[in-house]
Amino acid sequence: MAETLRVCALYPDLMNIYADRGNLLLLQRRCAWRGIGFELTASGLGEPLDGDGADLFYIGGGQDRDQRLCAFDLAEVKREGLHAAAERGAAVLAVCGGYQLLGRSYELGDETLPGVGLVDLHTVRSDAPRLIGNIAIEVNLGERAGGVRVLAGFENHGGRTHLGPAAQPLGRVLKGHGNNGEDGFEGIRQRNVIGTYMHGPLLPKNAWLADWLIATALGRDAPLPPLDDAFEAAAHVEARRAAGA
């Protein structure tokens, strides 16, 4: 039987701005080109999350109103399932608003939204100008990902995210703002859980990260077979150029 990557998108109807649905499309295409099956399911508001139901869980960004709805649903309905998935080693990719909801809380004006508590971070909405622009960061996801690599994308967030003392950032900012515009770090990585402010979408500009997620979610120890990535490489180079890296 052919191998199949099972992906669960959380709140795809609400948490999908900045074209981040393109991340799912790239995962599907790169699986298809390698003869790997691809199964996409969704989990919306009020629907319990089966922690064993997927190999990779994805949550994008949304408007404040929608993010508020999803925050309470994550904390009250999906918390147990998402924690179980991460504990068994499933991959999790959360972008922008989804990244903020992975942590302990998100202070939005006078209201504090609950986080799902999957990673050690908290976010505060700032009255200062939004952190906007092209961004490039240096990351190291291990030898299977090729060692030290560059991720390039776009950020647009009013929240300032602060990692806890034991938390590991996804990478070091080369150009751009990152988590809060002050500490020089961007995103978070905890085992196979990745959160980031980089979108636009992220994976088409960084196909190597898509491959790392696929291989990790499938439990492969070796890198995936290479593809003809001329277009993907050009997109990555252009994203880095736009960021000035």
Contents of the next structure:
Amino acid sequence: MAETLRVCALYPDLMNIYADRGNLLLLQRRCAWRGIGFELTASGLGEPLDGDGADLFYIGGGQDRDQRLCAFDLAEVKREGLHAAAERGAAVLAVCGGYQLLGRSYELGDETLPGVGLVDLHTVRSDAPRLIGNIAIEVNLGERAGGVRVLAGFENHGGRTHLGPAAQPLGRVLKGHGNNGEDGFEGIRQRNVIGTYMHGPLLPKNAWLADWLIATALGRDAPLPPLDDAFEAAAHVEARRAAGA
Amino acid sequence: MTGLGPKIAAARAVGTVARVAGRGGGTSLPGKVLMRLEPHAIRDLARRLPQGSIAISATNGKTTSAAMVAAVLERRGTRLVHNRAGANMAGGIASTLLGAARGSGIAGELGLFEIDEFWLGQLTDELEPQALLLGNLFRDQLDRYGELETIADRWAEIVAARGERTQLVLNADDPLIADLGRTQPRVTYFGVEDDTMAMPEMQHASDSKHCRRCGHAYAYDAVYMGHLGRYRCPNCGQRRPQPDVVAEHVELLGTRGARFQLRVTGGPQAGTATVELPLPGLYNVYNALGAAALCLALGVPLAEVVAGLEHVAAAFGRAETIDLGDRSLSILLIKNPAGANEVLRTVALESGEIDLLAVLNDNIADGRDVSWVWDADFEILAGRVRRVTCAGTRAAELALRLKYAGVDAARIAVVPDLRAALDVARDDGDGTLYAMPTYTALLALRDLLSSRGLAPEYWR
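Please move on to the form predicted together with its partner chain, as the form predicted alone is already shown.
Starting with the chain above, the whole complex follows.
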């Protein structure tokens, strides 16, 4: 099996506030344990994105100032590459601050950050308290992911995200706030593009999603061979318990 | 100030009731009650101190830096009013002052207060400190404190509001801290100058890598820990200020201690001296440097600063060693990536394989969000662990982190209950057992050891 998962992390120096490297580490180790190669590249400010250069594109969360820098770069320098990648079926995972940049725009009071326009959503910074806490949601990524499953993690966001009428949320909130604290939905999913407010980081607590992303990015139809996931399963249970789900 | 007396009496009565009800010592409850009755009680009581107050804040090292300052000043006979137990928000500081109040006076000459980063503005307004030591700012409990830049902006306003009235003591090696002194009239800087302490590359959890002035990435001539080091901005020319109080020729002596040359440039206290610090790790060298710079700024002679530092005892749970009978337990608090990295680096200085009891809780005082363990460099432990027992409300998350850090899963045990975990860890192996608890886990460990008669007297 000489296959290699090629992952490209966008702005890894700036968009990494909630331990985003934990997500990348899960992908790396779970590939290695299965004999799948793993190649990690980075795309920083000012660097155009090669849409064919990776199978999975990752963008994490950042501080306000850094997120602002990345928003303009994403919209001006990387738009074409990221759209091309999504269109050919590459996987995209955007978490928290990165998720907010996937859509049309992010309104921050007197300023509006551009989105990269990959999905139909917009976000508005609220003066109300930030939405903070443990969260669990119910998702269905299809049969290959095992049907209806739960994702558990942590959310911490001031923005309220609203999906367009045709957009599909990632899941339904079991416990927590989700996109906007009102409509009971969390995240977005459009084919192989996933955006979510869930960090914690997300993949260690939900190893099944890491495996789904690896399989999807590699274009596999069958699930990956199982691993000894005793600690992974226990951490998932703990995270669900913390959320009260 | 009319009427403070009866309010003090009422607040003390609440404290007595709380103690009788088994709420334990060090509670901030009486202080909170006093603040309810008299919102400016801290100001009124602090003004009774004939030498005023000094204050310390930082993400990491507040409690230890304050213990070091206390060790120096108390050896000289200064009577301190000090929130020694680490209750560092308004209620805790009010409780400390309340405990020292005597009639219309106060039992102490100088106030020494460590202050929570978030409460610094409100408490400097009340305490009006004559000197303020600011040690570092690291990523910590984002669910509670918010972003680092936001805290730095708030601190800049606090420092500007103090102006001439407060002597600032700032860490030159932390760009976020050093920047606070750029336009201030009274600043002493401290820093490390030792290339042997530099790391080959920046740690993952480094926070402030970009210039506070222009946003360009800093260039580092040396990185000592996190984003601390010798830096400059290639774009706008902003650079690390030249420190007045310097640590050089640093030697890290495992988990036992550290040795360094303390050099003071300029002024009547100029000179050098060797410090044999009984606390380990480069992070404690930084704590000692800050404490030394603060004491020197207060006019303490260099020799007395060194003598005090050499007699400091570990603060509660900060590299403290407890005798368990058949083996010893060395307790090192971990609470955020930067602090945990320094603890991990220090433990890794020991030779051979290491036995660990790692405890991760997600209570409010720990931060509900445990994602920070994925930012800390547990990779340092890969290949170094003989046995690690993971405990706490998020024991499995920590076990998972260690597994992905490269620790052999067969060497990792998950025992969420702390009591059972301590027994399992103690009974497997000999020599030193290293405990790495988060904050509420540290408190629970203290209670557990106390109940077994193993805790030092001052804990009770």
